[in-house]
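Below, in structure tokens: the form predicted on its own, a single chain.
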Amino acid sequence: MKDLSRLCVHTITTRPWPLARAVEAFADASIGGMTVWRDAVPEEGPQQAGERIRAAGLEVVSYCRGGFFPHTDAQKRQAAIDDNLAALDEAAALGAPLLVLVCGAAPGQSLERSRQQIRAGIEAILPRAQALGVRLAIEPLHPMYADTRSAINTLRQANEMAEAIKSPYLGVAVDVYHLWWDPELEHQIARCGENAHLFAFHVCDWRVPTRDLLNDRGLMGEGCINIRQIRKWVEDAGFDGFHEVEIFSMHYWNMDQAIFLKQIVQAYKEHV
């Protein structure tokens, strides 16, 4: 039987369960980790929440999700980087070591200057996250996403923003369904190796066709990505921590969702 010690699913996936739920059938599946969204923290807070995740064996792998810093107006910038303050706060209250950031873009303005806004705004809450002890991580959005989602769309642009900035509390994450179609994927792969910052490795698959560009990823071995592929990269790069599923998905979230945490074992096991 394959070792589910590393992998890790995130409460986005299982998203019709509260965490409570989830915590219990995660740890009832053996799996190793969990990433809790922020949406899935219940009312008693992130501390409690981290204490019931631990207590059932699980570690909490990070949290999602800081980011969305460019705006046209400068209130909207501000307000923006005192949200991701407070998701610090959070993370640290929950015990994750790790914050991903989706970046954000507005479409009022060129993605030059979105990315510029980003790097600020990345810069103005480093010293919180250095000080709480919890790293960032940018995770660069499909370009189908450039629009409002993120202007960091390439692994090349999150290597050469995190390393314009250099902080050893700022890298990146590496989604397969964002970045699969790159020609340059297995050699900023190997940059991130090179510069000690790939920090997190996220699995699903693309369905052909895909039927919601948001709301339709599929289960690992049921679309067009070479998911062994991509992982022997990144082992090659040094990384060795969790596989982290996350799926977006109507169909999904609209069944069992412990068959479908099932089929999502049985998928890692297959073709991760």
Second form
Number of protein chains: 2
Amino acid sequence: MKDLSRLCVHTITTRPWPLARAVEAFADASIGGMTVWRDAVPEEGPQQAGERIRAAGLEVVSYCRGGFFPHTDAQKRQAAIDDNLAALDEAAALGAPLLVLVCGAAPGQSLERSRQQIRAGIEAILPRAQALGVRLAIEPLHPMYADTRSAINTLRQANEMAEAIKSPYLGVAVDVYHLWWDPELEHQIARCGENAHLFAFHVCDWRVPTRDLLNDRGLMGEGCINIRQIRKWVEDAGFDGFHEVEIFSMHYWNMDQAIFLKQIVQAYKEHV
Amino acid sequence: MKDLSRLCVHTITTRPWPLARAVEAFADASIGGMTVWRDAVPEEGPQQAGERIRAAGLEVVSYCRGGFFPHTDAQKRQAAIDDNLAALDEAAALGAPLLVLVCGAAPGQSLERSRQQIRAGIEAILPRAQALGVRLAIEPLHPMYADTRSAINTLRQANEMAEAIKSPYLGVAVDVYHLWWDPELEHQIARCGENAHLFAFHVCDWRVPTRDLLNDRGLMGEGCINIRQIRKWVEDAGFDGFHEVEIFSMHYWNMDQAIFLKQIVQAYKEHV
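What would the structure be for the form predicted in complex with another copy of the chain, rather than the form predicted on its own?
All chains and molecules follow, beginning with the one already shown.
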């Protein structure tokens, strides 16, 4: 039987469950890790949540998500930086070693300008990240999110920014959903390896057809992504961390989450 | 007042109108050209349709669309080639100087394999294109269509294929909707210019938010694409052809097409 110690599930994947229920279910399924989304942190706060997760035998893999730095308005850019500093404090309290950045984009300005603001935002929060021992991962997003979610849409761009800023606390996250189509993917994953900055690996699948731009991700194996191929590239680049299942799906959120979790484990065994 | 002699509208943009109605309306609006979609060719056939368009004072700009070469099944690949040969004959009868290729993708195989089949398909139809005097344009499609519509998702890929096959009858089509997000776009458009193979320029806009993956394109100016910037790059590359308005939109198809056409003309004047 395939070992599940490197399987990690994002809280948003089983969004209908409160954190405590997800912790219990993931642990019962022998899943190794959990990535916590900000909206899943219960009232008890991140420190208690972290203790709860570890007490169940799960590892806190990362905290999702910071970013959204670009704004046409300077005050909003400062507010975004402040919010990212708060997210770093929460990540540290949770015991998460990594904060994932969905970098943002502002439709009222060029993508170049948004990228300058992303760089400035990352540079502004990097000292706090280092002081707290929490690393940052730039997650390139699919080009269909270039309007409002991210001006960084290829792994090449994420690599270039990480290399330009250059810190052991800054790397990239590879999500097969965003990057599978890119003819440069193998090469750019290898480039992450050379720079030792591949910090996270997210899996799901691209449904054919995809019925919604945001919330119709597929379970591994039900779409057209060659996940095993990408996993091999990632491992050839030296990555030995968790395989994180991150699925936003109205379809799956509407079903019994216990049954869905069983399907996730099965799909992981067969397709990752 | 801005000259409309280089404005072209695709029949699919005003899809509810039969060809004869569209011809009359475009001519009344002093629009210079029309791109004819295959499903818009009336029973009278492509030759009569072409004569009708020219008699109204409009130029036939291109014929949409060929392509869809990749299939896991060899018989289907041959059927696709045969269908493209028929499309070339129709384009010639219509008097269209260009057939636009939406190249296709087959989810059961790798994108690399699909690209090999696209190349084989183009090479199979190129002699007929040349004999008929109809040029072919590879249209790179947005990465969100990499599952079933095109394994060619960036202008770099289209340029590479056009340069590899190399024929005065093969070039590329630049559509702002598919390419606006690409950080390499300016450079790749200039590269088209060096090879004199930029054959078509399509405009519309990317709505924020976009509500549907296929049929929610925006009118120029209502989204986040800097169309004027891309137009400048295209013209700097030596392109002096039509600006083709290609909008798939349930929203606009559901409204009075005469009012919509007035909005198209206005949006063209203000934003292209």
